[in-house]
Amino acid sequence: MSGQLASVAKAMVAPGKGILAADESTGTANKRFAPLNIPQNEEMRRKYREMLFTSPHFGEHISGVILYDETIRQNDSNGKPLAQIIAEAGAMPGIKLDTGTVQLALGGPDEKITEGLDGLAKRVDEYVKLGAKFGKWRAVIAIDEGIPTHRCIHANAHALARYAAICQAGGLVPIVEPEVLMDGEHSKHSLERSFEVHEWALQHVFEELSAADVRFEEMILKPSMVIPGQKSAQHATPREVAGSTVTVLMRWVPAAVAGIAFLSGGQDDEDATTHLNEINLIAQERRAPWPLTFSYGRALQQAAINLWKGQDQNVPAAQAALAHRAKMNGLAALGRYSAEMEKERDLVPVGR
């Protein structure tokens, strides 16, 4: 089992490839459909995911797909399981395992704890039978006046470690996602404050993972980037973001970790790609020990869903948009992206 999980983890961060986060809950998916006048029902969510997973050359730059419970149980229009569609495209299906966040008892304002540990071992067993190769658990850490508190950092780190240990015991590679949210105010969410909170969070997460005997070579870390809050008046250059991000990772992430796949955290498409590219350039300069790639949701999907709009005739254009963004991020994961490459979408065939 151990060797198999390590092989899966390595494949998830293969050179030039990253992970598509398509694990939006029913509510979140419906919210994204609403502004585009797409019917908000299970069938349209299925059609949308099928459109994504059947894009030409899907597995060329996508190594795996994080699915929601509804999606991993669905079939395509011909009756084939979507998890099988993903596998036949050259990627691996994974599954979101947490059940969302609730207010942290005795925590500060806006502090959350992620739930889903009860019955997790049985759910892992079921998802393995449905074809999942890896799991994901997201913890959220907000920055504001007086937060995060130690209680919040510790509780979420402990839950992430318990989840990761259960995953590995059940045959899934865990994606460990401690997300420092980007929506803090100016005076409380500077680049420097973001760096401090990332340090604090990663230190506790890896202490708890170690205490839980989680095997680092059989896990993927999915961190946020060190960025000032979106409501902040502070602007950080891509080089500053990348330098801070690589520094905090090299201080606290063990070299044995199989790889790091960043979340986009609300960045727009090209910013997320630019930051990933700059992170890889600096990581190469500093000889970072792990592959650094992407695990993006909206930053991969937004252009595609805007073009699709629920209409069958728009599928080719939407798939072309997904293929383009996947290729751009695949190049960024190698430190080979430039803004000029964004023009390629109109000049070359999809996936080339």
Contents of the next structure:
Amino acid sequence: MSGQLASVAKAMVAPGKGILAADESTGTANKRFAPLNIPQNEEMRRKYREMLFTSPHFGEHISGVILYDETIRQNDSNGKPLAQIIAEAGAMPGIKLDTGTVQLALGGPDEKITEGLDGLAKRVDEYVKLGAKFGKWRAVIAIDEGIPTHRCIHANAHALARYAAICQAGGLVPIVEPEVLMDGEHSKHSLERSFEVHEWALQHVFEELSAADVRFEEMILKPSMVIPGQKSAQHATPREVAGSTVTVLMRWVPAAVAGIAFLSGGQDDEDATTHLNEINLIAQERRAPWPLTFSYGRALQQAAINLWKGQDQNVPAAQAALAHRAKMNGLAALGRYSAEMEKERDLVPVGR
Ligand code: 13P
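Swap state to the form predicted in complex with 1,3-dihydroxyacetonephosphate from the form predicted alone:
Next comes the full complex, this chain leading.
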């Protein structure tokens, strides 16, 4: 099984490819639909996901899709499982395995712990049968006055490691996601503070992964980028963001890790692409040992959902928008993106 998991992990971060995070829980998906007046029901969520997965050239820049429990059980309009649609498009289906976050007992205000370990091995078995090749677990670390606490960093790192070990034992490649939030309101959420918290979190995550005997060759790390808090008043250039991000990763992430696929965390979609490109340029200069790519949710879907608006006649335009963002990010994963390429948008073929 080991060789197989290592090749799945490698394929997830193949050159010029990255991951589409489409694992919004029902609540989050509905929250995205509401401002666009899209009916918030299972059929519309199904239609939306079918629209995304049947975009032209889907598998060219998308190696895998993270699904939510509801989606991995849904079929397309012809009765074919959406997981099979993804596989036929040349990508791999994956599954969100955590069940969300709750307030961390005895933690600081707004500190969260991620749940979902109970019964996880059984759920992994079921998802493997439904076609999943990899899993995802997101830990959330907020920056504010006095937080994160050691208790929060430690508890989340431990849960991530337990999840990753259960995944590997059950035949899934774990995506290990310690997200340091970028949306802190705190004026002291500077680039330097973000760097410090990333160091702290990554150090603990890899200690716990190592204590749990997780095989690094068979996992993907999904980190946040080192960015000042959106309301911190500090502005960092793409070069500064990328330099800090690569430094922290090279300091704490073992070379054996199969690959790194960033979350977008609420960045504007073109910013997320620019940052990924700059990260790859610096990683090439410094000879970083792993492929660095995207595992974006909002930064891949934003333009597409805004165009779709729940209307069938908008499907080709929305699909072209997704195909375009996937292509731009695929280029950024190689360090070959430039802002001028955004104009190529109209050249992306429309339709299936
Ligand atoms: P964003 O890229 O929207 O942050 O989502 C990625 C993800 O999977 C968060 O868990």
